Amino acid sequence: MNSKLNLDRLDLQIIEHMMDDAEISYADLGKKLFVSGGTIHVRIKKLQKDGVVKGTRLNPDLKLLGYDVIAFIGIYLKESSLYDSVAKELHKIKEIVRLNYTTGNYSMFAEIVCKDISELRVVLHEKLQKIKGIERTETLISLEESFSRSVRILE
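For the sequence shown above, give one chain's structure in the form predicted alone.
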């Protein structure tokens, strides 16, 4: 495993179980893994301190909250050296939920969540296109998310 962090199998089991159900109590998780709840607590605190666990997040149904549009934006930069400054500006756009620096056709690839097509148009036209360093963009609108899953840490 990762010797720099000194993670053992129990650490990885804890991470994997909590990725599936972050609400599980330490006592219940301890029972599943045949250790005490206190051991789970200590391990989680160590994983948080080491930066392996960055917190827990609520995963709401965005459609039920009125967010009907998920789009992916391929961003072409005028120069690759502009990545940091463009990323900083994109971070200010609240509708952008994920941004990656990529190889291939695009310099950057962003995921955007909006309530409707009108809001997406505003994000594209009034926010994104005005950022200095962006040459052009290509937008792909998601029709349906077929599945989403966590990375499997243990085989």
Given for the second form:
There are 2 protein chains.
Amino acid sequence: MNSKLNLDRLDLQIIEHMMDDAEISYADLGKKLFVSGGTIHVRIKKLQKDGVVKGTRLNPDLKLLGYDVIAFIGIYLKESSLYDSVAKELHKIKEIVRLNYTTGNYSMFAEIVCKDISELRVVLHEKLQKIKGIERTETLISLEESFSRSVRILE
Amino acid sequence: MNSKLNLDRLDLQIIEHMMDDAEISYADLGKKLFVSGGTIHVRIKKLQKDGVVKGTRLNPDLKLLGYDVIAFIGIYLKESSLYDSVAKELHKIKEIVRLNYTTGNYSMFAEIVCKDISELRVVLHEKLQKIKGIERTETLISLEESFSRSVRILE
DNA sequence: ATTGAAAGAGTCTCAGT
DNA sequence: ACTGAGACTCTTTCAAT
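Having seen the form predicted alone, could you give me the form predicted in complex with a further copy of the same chain?
What follows is the whole complex; the chain from before opens it.
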């Protein structure tokens, strides 16, 4: 897959830099990587065309926006055939920001972002428990995020 | 906190839109939200100054970059006083992209991104197990990401 | 494939409202 | 606080290498 795309070191350097800061100008990034701004431009357009780069996203401070609680929910299903219908119901809950089907302890694993603990309680007890097919859930509340970073794609 | 910042509906609309697409021009975003491009500009600068907006990030397709495996690791510590020293060791492992201290089943909860299962095995058995203070770990391998989205800040 | 320069588009500043 | 216009910077195209 990577061999088909034929990404070279410069492509990876551009992606790695812009994963942390997508606001840098092509000219400035070119200076850092010892090529012209035009070359950066050509590479980025190619990466977009190939689908490797899927746009840029604003990085908001969730705490400052009043979202103080991050929690992870391990979900046990009554039958594994209920995956898709339960996923559809979970998608309707706006506080759930991510859902994965997983091997191991749980059938599904969700991440949830709430303003406060009472909002988390509402989601857990009034929304999640009403979904048919969920046997039980286990909640891990994040007390602190030690770190969060992009994957290193160089070396 | 939010009251101190005094964010109005327009601020939240700008953030919500740019969380998904930070490439839109001020003029175009202004059209969508029925204000001038200049107003969008003023608001965004204010949000940056206040720290609500912490820059923009490139959104790469990890699969196309050859990172096919996402896993979650629940970590049991021998003593909870070992938090910080273990976190420091985990930070050195480049495949670990996120680490949270959590209530519930585990002491810590990590997210890990790898090229393939054999790389995951190396991290689990050769890197994680060597860290003093970790009693044992439980691995949840993501078979599929059902969805992943930004938190909704409007309504 | 990379470059530099010209044309086009976007950002930023500011005076007026 | 919002707007529109001018100054400035960045992106995009393109001919040359």
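In this text, rigid core is short for the largest set of C-alphas that superpose within 1.5 Å between two forms. Residue numbers count along the first chain shown, from 1. Only a predicted model underlies this, so the values are computations on that prediction, with no experimental measurement involved.
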| item | value |
| --- | --- |
| Large Cα move at Lys115 between these two forms, threshold 2 Å, rigid core | no |
| Gln129: Cα shift of 2 Å or greater between these two forms (core-aligned) | yes |
| Yes/no, Phe72 Cα shift of 2 Å or more between these two forms with rigid core fixed | no |
| Cα shift between these two forms at Leu82, which is computed once both forms share a superposed rigid core (Å) | 3.1 |
